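The chain below stands alone and is given in structure tokens; this is the form predicted on its own.
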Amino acid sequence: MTDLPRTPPRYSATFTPAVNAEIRRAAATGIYDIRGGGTKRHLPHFDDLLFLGASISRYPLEGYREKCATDVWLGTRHAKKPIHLEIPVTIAGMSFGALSGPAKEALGRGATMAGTSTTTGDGGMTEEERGHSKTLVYQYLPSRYGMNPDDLRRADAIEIVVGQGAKPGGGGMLLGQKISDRVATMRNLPKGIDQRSACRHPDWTGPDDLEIKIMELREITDWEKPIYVKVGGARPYYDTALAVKAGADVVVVDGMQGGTAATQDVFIEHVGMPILACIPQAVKALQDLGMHRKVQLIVSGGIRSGADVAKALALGADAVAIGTAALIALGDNDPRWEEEYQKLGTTADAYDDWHEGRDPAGITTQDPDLYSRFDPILGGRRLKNYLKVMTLEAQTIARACGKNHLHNLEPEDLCALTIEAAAMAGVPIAGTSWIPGRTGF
């Protein structure tokens, strides 16, 4: 009798190698996993939408001769110095102690060439960044790390900090290697011990204190600075309208593809909603209080191209934020360290070694001999190149759509591609008029 060919093995769709692979570090260990970076899950995202071109019914601009603004102002409710951008893409927060110092300088000085702003994130202000930034805002974050009035004082804008994307309601995780000694300083803490920052403000509880806290803020400034609130994205519309009453200028929203400096895998897995949930909510709320507009909205969580800027602006931001995008652009996960990045156990474009303090490329360290590679002076031109052609692709996305500024983009210009992405954004399925949860067929 002939044997009968033998069914090719299956995995297990729930007890994937990658599943098991981690069940079998946690039994080897009993410390759960932690690393830098986003998500690495499939989620709806800006790909899921395409933009509807001009064609009869609209009349698109011509890129050559009719202009398309980019500009943006951010902070006009209350404050009296609100802060006046040439593009509506700002780099996010991300601290001295998970970034270099030259990868600090490298960000301001790109920052400052594309007419934007840099963002201070946790561990305090350093003079590179805010020698080489035009505008920087300053992160007012639970841990306080390096805080101090005069800062707040020298800063373009605060930012208090409630929540991140990556962890909504968890605090940040340094790890030993990377507080070295002037990071020690900075932060009051111990070298070379692992830190784990608070993830709720010491002196407040609720929407009445923050309120409190935006007056303490203002005062200290002399009601100059504009006052942003930082929120993850868990549950926008509520988050929004109460950063709103408590007299926010600005909120930002981090959906949960935005990156981390280093918390647990399962945080950055399993908790938030992904960006493209979160916009329509806070711009509902926004406009449900008569806001939209008047408090400005920015986002942030996976943004990567220009057409990614279109389309967050069309769901109605004013602004977006970009962090992980901005650490590839000056040259962090380079194939050209390939080689390093294999002997630290992962590859170029896996951002695993960002938490671990060996960045190969000198960005995400405090490694002396590590960051003495980067050269702050290219990268800040390549983020500044980079910066450019996402503006650029905007603004012809914007003109085929015949807007004559970022702004006027809405989410008419938009159709979806998948369900999902349709209910999420409150935009139809491409060639129907169906919006999943809110028409009928």
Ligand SMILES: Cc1cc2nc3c(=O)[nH]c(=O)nc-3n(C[C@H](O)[C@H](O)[C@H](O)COP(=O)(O)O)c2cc1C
The other form holds:
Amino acid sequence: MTDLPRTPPRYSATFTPAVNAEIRRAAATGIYDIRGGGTKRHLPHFDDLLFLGASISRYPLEGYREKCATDVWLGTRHAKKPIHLEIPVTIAGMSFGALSGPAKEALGRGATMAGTSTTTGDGGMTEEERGHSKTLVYQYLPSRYGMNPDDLRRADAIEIVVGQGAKPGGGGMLLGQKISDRVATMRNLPKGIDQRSACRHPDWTGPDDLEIKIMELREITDWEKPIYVKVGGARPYYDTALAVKAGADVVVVDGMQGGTAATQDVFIEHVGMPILACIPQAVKALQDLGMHRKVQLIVSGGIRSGADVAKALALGADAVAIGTAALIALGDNDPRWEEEYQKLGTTADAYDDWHEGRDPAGITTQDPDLYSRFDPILGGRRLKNYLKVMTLEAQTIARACGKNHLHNLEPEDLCALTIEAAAMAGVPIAGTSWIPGRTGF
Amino acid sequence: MQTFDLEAQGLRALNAALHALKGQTNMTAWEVVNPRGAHAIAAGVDALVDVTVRGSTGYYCAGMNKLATIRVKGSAGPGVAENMMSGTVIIDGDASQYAGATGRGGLLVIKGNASSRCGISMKGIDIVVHGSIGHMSAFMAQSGNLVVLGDAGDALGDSLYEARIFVRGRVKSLGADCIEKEMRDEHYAALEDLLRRGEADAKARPEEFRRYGSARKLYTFNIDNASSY
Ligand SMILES: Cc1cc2nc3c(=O)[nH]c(=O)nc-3n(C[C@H](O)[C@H](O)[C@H](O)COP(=O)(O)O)c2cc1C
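Right, the form predicted on its own is done; let's see the coordinates for the form predicted in complex with this ligand.
What follows is the entire complex, opening with the chain shown before.
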């Protein structure tokens, strides 16, 4: 036999090894894949936008001498006690249950040192979190686990959760491994069961009811607290408009990259819109109603750096929220635990089985042996450092664009690298004046 | 007895005055006239106070109530006594949807009928309905007792956790994972007490009720039950 050239093995772009592995897994188990984290596929994102910076037509601010303010007021529309944050990066709602008590404490410590707020989650308010958070947002979710008027009153703001970017239209789940005695008691459920949270609120449906619900919460708290409405990024124009009509002080829009503690992979990867597509729609709804900057907009979903913060603000958001990035800052997915990640059949930076409660970093777990590995004081310090860096980065960009407040960043400071990002963000493709769908064709 | 004219003085003034009673130790009596279906009447009260509303109320009357006794001399709109923590709420007429939703304690008595989703997601509240209840009642109910002297609509107790349901009349259909369970001595005793506290002991006897509860088959995710989730 002569050595004839042979066709090398060729993988299908449709049936990739990963796709085939999932088909085999489904065939073997008969159950869909559940995991934590956000979308893993490539999506148009902030990386596809660039800042133009100042030149002759606009002049920059001096890096260390000229002030670039970063503060933000939230809840100025109706609340007697609006919130004032030093930086526009907030910590998103992550439930006690999904996260350990010490992890919640660390979030509170870090956020407070950095001058920002943290948020409860599906599972109620813990002392760790209330005690260590100067500004705490209390989530009002369909499950209403642990809901009570005392916690409502000791919160600094209330966030009505209609949906999440990871799963717009879906409810929560917390699997039995994480339902410890404490979690079970707080949620009033039997220990160790796989627990499903409802996807709709039990006592209101639709925007007209929501208006009455917001009014009730204001009455209960004597009109003191800012009331946020959080939606998953699905129909941001209409959702924002309806939330404003219902009386919200703040609208939170969470894009599909947004993390979750546990959801079906198919939901995470196939439902919702990237945050890049959501922000301009939400801003337009606020502008059409004459409410931009009067009702504040917080956006989240895949925010990682000061550049992402600056881009979100330039598109018209008032602040951002971070979930996944905060967990990584605390120490989640750190290569120092590689040996243990390997034992779990995964690797650092890819670990997403947060629902199983076996997190080597001790963050997404209720197992005392694991969570006692995590030092909330150190974790808090790391989070503070990270938040400071994000803020400095955003200021660096804003000064370069000649802005003395992060809120003065504007879409005109941006250009896009791809047609998709240009169309979604509503900014021109670099080197052109073309905004697909808006100018020309 | 303090009389408060809701139409003249407004909701905010009423709730602010009721909230200001927090911490008082002697029971006081209040009467609210001209409620005219307003929403959030006496929401968030946290005091030993007896409030009588003369007329019908809108959404979320007595929402998140703590300690107070609130009587509605009329009918109540959606979400009456939602997330109640303690105390007693008594509706002379009918109640709309989601009565007692997510309630964590206390007693809700409805002398007429309750609409759909009565006791949805209840977490410890006791609800006694003298009439009948609508569909999807006690959906995902976690704990507490729902007592119904009349009939229950479709899908009673769907995806139920540990709440107990007692129905005297007909149950149109049971929801996923809800089954009839044996009435044992402890249940007769509990029911007797609930009927007495719910001002229904003259109308019904514990022996006339059937008990429904969770089959607990959906407690651990199992693919063979996928069609029930
Ligand atoms: C571990 C974890 C738990 C979460 N729990 C909740 C929750 O209880 N309620 C909620 O509204 N969102 C929850 N989220 C979503 C976050 O609030 C936020 O929308 C999301 O994390 C933002 O996207 P990012 O992770 O890319 O920053 C959770 C996210 C994570 C990662």
